[in-house]
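So this first bit is one chain, no partners, the form predicted alone, shown in structure tokens.
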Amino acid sequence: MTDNAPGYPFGDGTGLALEPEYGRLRAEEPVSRVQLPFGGRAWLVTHHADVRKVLTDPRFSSRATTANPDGPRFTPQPLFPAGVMSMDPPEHTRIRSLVSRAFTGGRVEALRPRIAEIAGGLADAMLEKGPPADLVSMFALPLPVTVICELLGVPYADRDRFRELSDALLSTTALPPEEIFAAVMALNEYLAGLIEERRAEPRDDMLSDLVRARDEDDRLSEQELVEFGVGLLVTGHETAATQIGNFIYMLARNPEQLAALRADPALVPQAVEELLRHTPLGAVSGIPRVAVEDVELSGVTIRAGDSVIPSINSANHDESVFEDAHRLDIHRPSNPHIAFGHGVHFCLGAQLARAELQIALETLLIRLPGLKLATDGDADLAWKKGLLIRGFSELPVTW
């Protein structure tokens, strides 16, 4: 182990191959100091293994991450105390547990076909408009958008405003400090508006039942409340959005196993497991975590009070637990894949974003027969760019 902090994240968040530092980590120093973008230095944690002791073991604590708001983050505003990301046991069982019955395996399946009405109907929008089409704001963005919006409870047609502040919340170059915070609190207050008008008229939605769960039960605060519910809209359709477009990219540049999709679409869940460990969706791949106690991880020791990444991109492309860990196989047999996190903190929507992707995928292949990108190369493609997520901002399609 050595002291020589590198930056981190090592790449500027654009393109979907993992950056070759994470496999010489891997094999060289699997637990090493990295420079952050604010606040100082920490653990980066590259190991399978590691990651997921991280994610578990209590003594690696995400409430610890608010309590030096100068600690080291990726994005120039610290963490919100009172959002779920930032709590620990009892707290984040309390809050996790309001909505966690929504997003049970039989719920999620029970809307599979709302899901599926929804995708019919925007590929039929794209078959009538007529290729080239641009897949982002056609197909993968509307798709999730409107599934929270309906679980929510939130307007869709106020879906370019929550999207263009939900991008700043996700900011860690894209906009000034000053922005992001202006953004926070708008979002903040959006949020509240609905809650308002959920007190006055309850509807049969998700925020209804948050607002009901706040004042005739008080089981959450105020602030809690707010930025769950922002938490919820945010999270609830970013990643599928942003990994429906990551797939249909990954599937064009590995033709042999779009080609093998096609000839057999029953792969479509096994194949959503390959591209969720395959592709990388955070430009930064970990949550930071403090240690409470001193705690041995691959022979170092990470001292109480030191901040930990654990990297789920790199554990996701870990040798010792796949083989071939670089090359997309959608025939993979075993997947213990950590693309939705690990321990207290797995994705709590994570049943709702496979329905979501694999009804994408299903759809597109099924009704856009022929659908590959509109351009041979990735110069002209447009990528997302000084945020915490990586993916497209546009990609064209055709078909």
Second form
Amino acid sequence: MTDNAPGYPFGDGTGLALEPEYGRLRAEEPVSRVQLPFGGRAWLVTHHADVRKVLTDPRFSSRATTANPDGPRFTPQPLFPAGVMSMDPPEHTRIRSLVSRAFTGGRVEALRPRIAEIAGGLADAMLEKGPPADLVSMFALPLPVTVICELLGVPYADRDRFRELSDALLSTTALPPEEIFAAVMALNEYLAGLIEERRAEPRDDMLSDLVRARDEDDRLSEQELVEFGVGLLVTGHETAATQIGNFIYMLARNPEQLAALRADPALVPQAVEELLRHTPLGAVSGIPRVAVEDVELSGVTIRAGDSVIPSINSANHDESVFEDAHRLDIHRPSNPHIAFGHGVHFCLGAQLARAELQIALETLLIRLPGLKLATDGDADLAWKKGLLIRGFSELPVTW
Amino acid sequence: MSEANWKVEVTGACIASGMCVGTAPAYFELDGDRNRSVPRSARPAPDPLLLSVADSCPLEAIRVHDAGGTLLAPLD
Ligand code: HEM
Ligand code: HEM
Ligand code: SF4
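Structure of the form predicted together with its partner chain (previous: the form predicted alone):
Let's see the whole complex now, leading with the same chain.
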């Protein structure tokens, strides 16, 4: 074990260029020791194959991570056990099989027209206001927020409240721990109230379906139901909203790719895959896992009890899998990226997020054909601060 | 193999999410070359885990039938 483990994460969570340390580690030390801001050291795993192994091998546990609240982590407050993300099979399998049905490819296809309608309405509002406009508040954020709120059945009027609380939940240093905790409690309370309403008066929304899965089959506990709803609201907001802004920025900084996409909008689905691969959404990726047995990984022995960080961002930039990995290339023929994770925790919202991102790009390219950033350099851009996610809090655009 | 064994297939809709492989490694493995999941056995003995996994696949790419050919999962 090296004594001078470097601090991790490498960057301050701003900028969309993956820090050079990852490339060096992939070449020299693909499984290496790093020092986390709180709770000690972990193994950082940087090769595509090893990351996929950590994410599928049952000897790496998510549950064990939250079972040891003072263990290595990115947040000052101890980890609290919450939601599907911190479960292992078979507990995890039971919940996923109950909730997955609402998110399958088929269900999402049926939602496309409604997503396109919401996106079209937002583009109308931008055109009506006229340039310049903030893409984040006028388009990138309201699109997934509206979709997830409609899906769950959360009243639209409550969405600003949600955004505040969800921001607080994903923050590491921006807010004191008490405030983060208070936000979690407030979200739980809100959801519990909404669940009571649906129980009394079921509607045609996902929350009503989930209440039914609890009440009729008694297979989802009350707490699981609330936690799951909170998890969905938070992840359903933040991720897709941030990536819409990031994608527009990346395309603006790669004008030849943007021109190719404008010339042939049929390329949008594969462009979205390439943008997902190339754009590191997490300042780090996902929650650390803990080895429950000794495991050998690229010649390094990981001891039972050690924390492991499978770097999705690094895997997506692995030169042995992606030719010219640092290049954004929407024509890439094969793209086995793992931006939505891999294995048991593979993103529940992946198909929904894909639909949202594709429709967002199509709508913006077609309705605002001259779309570009309103600032030339990066100096004026406002990055999200203290959050675990990389992206813009505002993105001024013109057309 | 018993007469009562189920039939499991993974269709071309598979996107190699690894969900089934991580959840039920005894039943599925990833074919790296084709970048998709394949069942380790096409006719496994009945096991409710197979139904849960089929219900969890994000693309509904896993089809589980009983010996008589009735679709067991995924169901709407
Ligand atoms: C950017 C790096 C990320 C870090 C450091 C991170 C960290 C965390 C932490 C510490 C928790 C609490 C875990 C627990 O106490 O059980 C959590 C929960 C969760 N995370 Fe992340 N996360 C990240 C990105 C993501 C992404 C990209 C997603 C996918 C959309 C995601 C989905 C979730 C979900 C669904 C939960 C459970 C929330 C709940 O049920 O309350 N995370 N994450
Ligand atoms: C661009 C958008 C998104 C990206 C890049 C993304 C990425 C991810 C990743 C990497 C994970 C796995 C984390 C890990 O294993 O540590 C994950 C899990 C998850 N995501 Fe997403 N996500 C996105 C959008 C969404 C949306 C829109 C939703 C909800 C509607 C969602 C819900 C979830 C949930 C519930 C999990 C936990 C699944 C589980 O533990 O079984 N995600 N996501
Ligand atoms: S869960 Fe479905 S999409 Fe994922 S690897 Fe298995 S069959 Fe393929």
